[in-house]
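To begin, one chain is listed below as structure tokens, in the form predicted on its own.
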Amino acid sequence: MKTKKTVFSTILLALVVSICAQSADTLKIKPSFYEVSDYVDENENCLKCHGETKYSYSDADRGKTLTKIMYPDLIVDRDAYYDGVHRSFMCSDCHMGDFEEFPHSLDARMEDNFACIDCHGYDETYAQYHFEVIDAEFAESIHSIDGFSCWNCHDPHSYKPNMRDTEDIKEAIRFNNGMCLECHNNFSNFMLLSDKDEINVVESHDWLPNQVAHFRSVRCIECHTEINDSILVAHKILPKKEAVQQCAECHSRNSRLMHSLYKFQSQKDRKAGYVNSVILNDTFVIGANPSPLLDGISVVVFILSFLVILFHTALRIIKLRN
């Protein structure tokens, strides 16, 4: 027989495991998908295969049941999809019918995929994106072969505007540099598209004088696209030997980082007024860049010097006619 103890110490574990489990679910930030998505339903259709690592199917003739692993490139993360940019579409918007019979035909299978300017080129609703421009620096790019698409370097099921919106631009550079040693630092990714050697990137790199701050501090983009102005990312992806090999591309008063990675701050910083910051960059210079923290100093600072002169003039009138 338990004791009066034993009893006591099983109700207060249980006590403390529901405390924590509802502490975790207070937790969850992220929205239900029901609030971002009208379809979320439909899409389970196909998320109960491709958005788990297994799946199974049944043959009722042979009365028998397989359950296979799902092929990880094919797997579409539900979290990822309703944060990103697609997550108001059904997943029939952009795949073909014949997707709703299984096992997928082999016509489905082999869709053509659509590119961006599909859905957002010639709208006025994305004209500040200059989808037309990007489709066209793409297609000089040499990433424009056979079988090479928007979908190789941007996921449709996860896409989010990275660099327009980041906050750490540390973070943005992983992220954009990621995309690209997608295939350039995975070799069974690189041979879906190439029939070239294996590239060993450091290696190709070795050239950079401390390579391990470059590729921390800068994206692949800087020194392998054109700069085009008029569109906030690079897509004309040069040939290797057109790419920046010259210190004084970006170590320079006029440097090329400042119309490629810095792009964006400089952006806001103009709307903001704030050109000398744009010229400067990150520099701090006395006078030249706004500083929120400095200016609140400043104005607390001017406050209380104008109160001690009011109080020391009005000791001054009270002394004289004393």
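Let me have the form predicted in complex with heme C next, following on from the form predicted on its own.
Just this one chain is shown here; partners and other molecules are left out.
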């Protein structure tokens, strides 16, 4: 009897625990947020509106409360926010105007946004990212137009480096290209920034065979930027005329991918030795993965066979002349 009871209570306990665990997962404000930020409650002052699809405000004089739909562009996703590199921030660290008030005041709206370089420039802690170089590259890039800033590609409320820490290179590529396609595959975003006509990315790349495989295996920036060995992700997007169209730039012994996409991987691998970098690599490009051993053996075998044939021919000529 006693064992039955224990079994029963264990099951009950397990059930309760799993239900609680699940509800924590579907909670809007998760316990894990408190582990990464000291300002979860303060941030709720903003997220009660900006974290929801609807918001309400009331006027004490009229004794009336209105509920309205939040503009999708102004919604900040909590999960993404507390996963980004700036998760320890309070909203008001960056939005320093008086946004507590609603409707937000003109003063608050006129605030200048920080740029990445304002906080990260010339700082030893972030030297590995070379913000200064990136900033200079962006200034020279095709996107350096009015209304375009780092924030157009790097969402202030969710940004985290992707390429650098990735375990799954295909996934990282998908993420990267998604960033570009946000505008280049979505004209309503594009036209906010430019008067140019719509560009159909699939059509303008139809010279590339196996386009789907290519867009899955290389990033847009592989072809559209100038290689810069001092930064991990090149930021100088060139005009389309200067984009890479030569297949051999990638499909060759000295593939540019080794200096861009596979830069981190190949540096890690080089330490682990050549064999590792060729065999234990899920990245592979026709023409760019040399195997000197295999090539060498092939050439030697071929030459030897040829010599045997020459020898045989010579003997035939000599012996059978008469």
